[in-house]
Number of protein chains: 2
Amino acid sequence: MADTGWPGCARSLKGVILDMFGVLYEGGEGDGVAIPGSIEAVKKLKESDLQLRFCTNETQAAREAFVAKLHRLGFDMSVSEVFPPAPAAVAVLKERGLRPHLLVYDALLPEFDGVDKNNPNCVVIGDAAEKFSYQNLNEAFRVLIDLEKPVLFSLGQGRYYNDPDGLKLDVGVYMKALEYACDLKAEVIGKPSSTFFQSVLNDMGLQPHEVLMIGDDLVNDVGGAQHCGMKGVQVRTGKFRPSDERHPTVTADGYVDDLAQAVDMILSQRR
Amino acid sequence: MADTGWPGCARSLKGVILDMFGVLYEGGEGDGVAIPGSIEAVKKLKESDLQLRFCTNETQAAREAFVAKLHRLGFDMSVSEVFPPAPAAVAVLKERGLRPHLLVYDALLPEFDGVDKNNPNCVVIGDAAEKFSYQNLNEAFRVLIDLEKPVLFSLGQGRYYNDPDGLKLDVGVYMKALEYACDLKAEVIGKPSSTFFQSVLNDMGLQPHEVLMIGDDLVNDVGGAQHCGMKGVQVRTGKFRPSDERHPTVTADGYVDDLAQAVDMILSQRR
């Protein structure tokens, strides 16, 4: 009988997602930090018999500039192996022949360039930081407002992150404040949302049962993943607290101090 | 048998609560303008037999300041007549030895000049516009998620307003932002919380059923009224929109088209 917990469920995997924040690396200064053994671990799994794919949420910069700061801090990946949700979102937007009215990063615009913006009948938003100012949060409010049947995307729906200065707020925070204000629920694009996640198992050609996901967000990677039918394990870096192994919900298939110990155990159980 | 409806209620009525902006003036340049026949409605209410308070979810401005405006506009009322949010948050606090991190208008700021806001172990928001920056709510955020027992007051829980430039986001938006952001539910003072409109009738001295509220919000003023045991009646002016006449869940126990018509048909009953 096949071990289907953690780590034995790994003899059986035909492919990993890794998340990259908090995962591969940490913020910092410029680029930010490598978490020790991260580098390795990745090369360890492409030089595997496993398939990778990155599944981000990361919604700063537009893919290209986003993989060569990777590449800089020192991974080996492609950018056709990364999944953050932008692209995810100008594919749904094109296949509903939506508009966007866009409240994301200048960085990330290039991603949109593609898109006909003109007369919105949709509003993205992404986490955007300073430019949450009351006019750009109200300008969403009265596109949104102003529509027969207002769509809103969010690109994911985080409450907040640790950032060098301390905690800032993130995507989710204006998402409900634009649902409460148009009284309507967004679409999330990105994880925890099953449809991003079966995007990437599309891409690699695999079944929710044979991919395992690693990430640092207990509910948005691991209760995402597993959602999705897929393994979930924590990495003990990044945004992990001790309390997410107590979660109410939410219960990891196993735990790991980071993902070069995730990576090391996957690997020993296939030999 | 007593009439209990509307306007056959007015026979026995003791006191009137008036909602102000929608009701007594709406917006336009400067302090904007008086509805017509309002002033002389407030005017013969104060002549009548009945008790007369202005409740409003005004945060803008101190009182006094506000009511100063109201006096140009030409209406007759004392501040101790006017109850507005703020110094029943400044109530609360003070029961509850609370010290605020203030978001609201800097116009507001006075009517919290004797409040201890050193340390603070509470946040307070209330309409900011402008001020509602992404900086400023980060700032609120972090107070509060480093609170042991977070606790935030929102000075109503509006989702927009009409303003001459086009409608504008309200305080509620960024109660739901810092509610989601924090994982906690605010504590909302003034309209339609039972609390607050209790302390109206307290003032008066009277029981709800002894009181008509009159408003141009459907949800806020008859809602709240109705909830506290009051009749409340919809003018069809401020905010009204047609469809109030048909919502789901409040009914209102009568419209009229403005505050004259409503003074006269309660004047008339008690003839």
Second form
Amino acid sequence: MADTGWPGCARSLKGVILDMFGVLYEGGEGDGVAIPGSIEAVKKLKESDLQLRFCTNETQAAREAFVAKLHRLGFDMSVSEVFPPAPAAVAVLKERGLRPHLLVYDALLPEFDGVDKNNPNCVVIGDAAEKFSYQNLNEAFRVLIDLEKPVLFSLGQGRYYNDPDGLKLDVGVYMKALEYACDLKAEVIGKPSSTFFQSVLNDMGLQPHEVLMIGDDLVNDVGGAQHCGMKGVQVRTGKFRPSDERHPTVTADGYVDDLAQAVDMILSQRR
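Compare with the form predicted in complex with another copy of the chain: the form predicted on its own:
Just the single chain follows, nothing else.
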């Protein structure tokens, strides 16, 4: 009988999905700082028989620029292996013929160059950082409230993230404000959306039970992956808090100190 617990489940894995910020690297001057052991851990996974993808809710840079930053930090990855929410949002907008009002970080705007933004009939918000001013939020509110059928897309629903100068509010907080003001429910594109995770699985050509997600966010990384049928392991880096291990509704399949420990445990089960 197959071992479904952690780390025994690693014997039957065919793929691994990694979160990025808080798992591979953390904030700092310039491009940030690689978390100790994470560069080598990614290298070990790439040298194994496991497929590897990177799944992030990063919305402060276009995908090519984001991957270039990770290259400068020393990580080996290609643009095609990285799945952020903005390209997925563009695909949805084009498929549904929607014209967005964008409340996103300036560096993310090039991702939407091919989308008609005249006379908006929906709103897209991402982690806009300092652009989350009253004026900009109110402008997004006015677009939505004037629509007969308002549509709000949120590039993730994180509550907060960790930066060198402390915790910072994430996009989910502002998403909830617009939901409340406009009496609507946002469509989340990004983690923890099952549709978003499934797009990564489809690219890998694997079934959920064949893949493990490793992240620092218990609800969006681990819980989202579990809801999709994957196993989820939480690292004690990034936004991890000790209270996560006593969360009332989400329990990780395993907890590890960092990515390096997780990868060593995975590969030791496969020898």
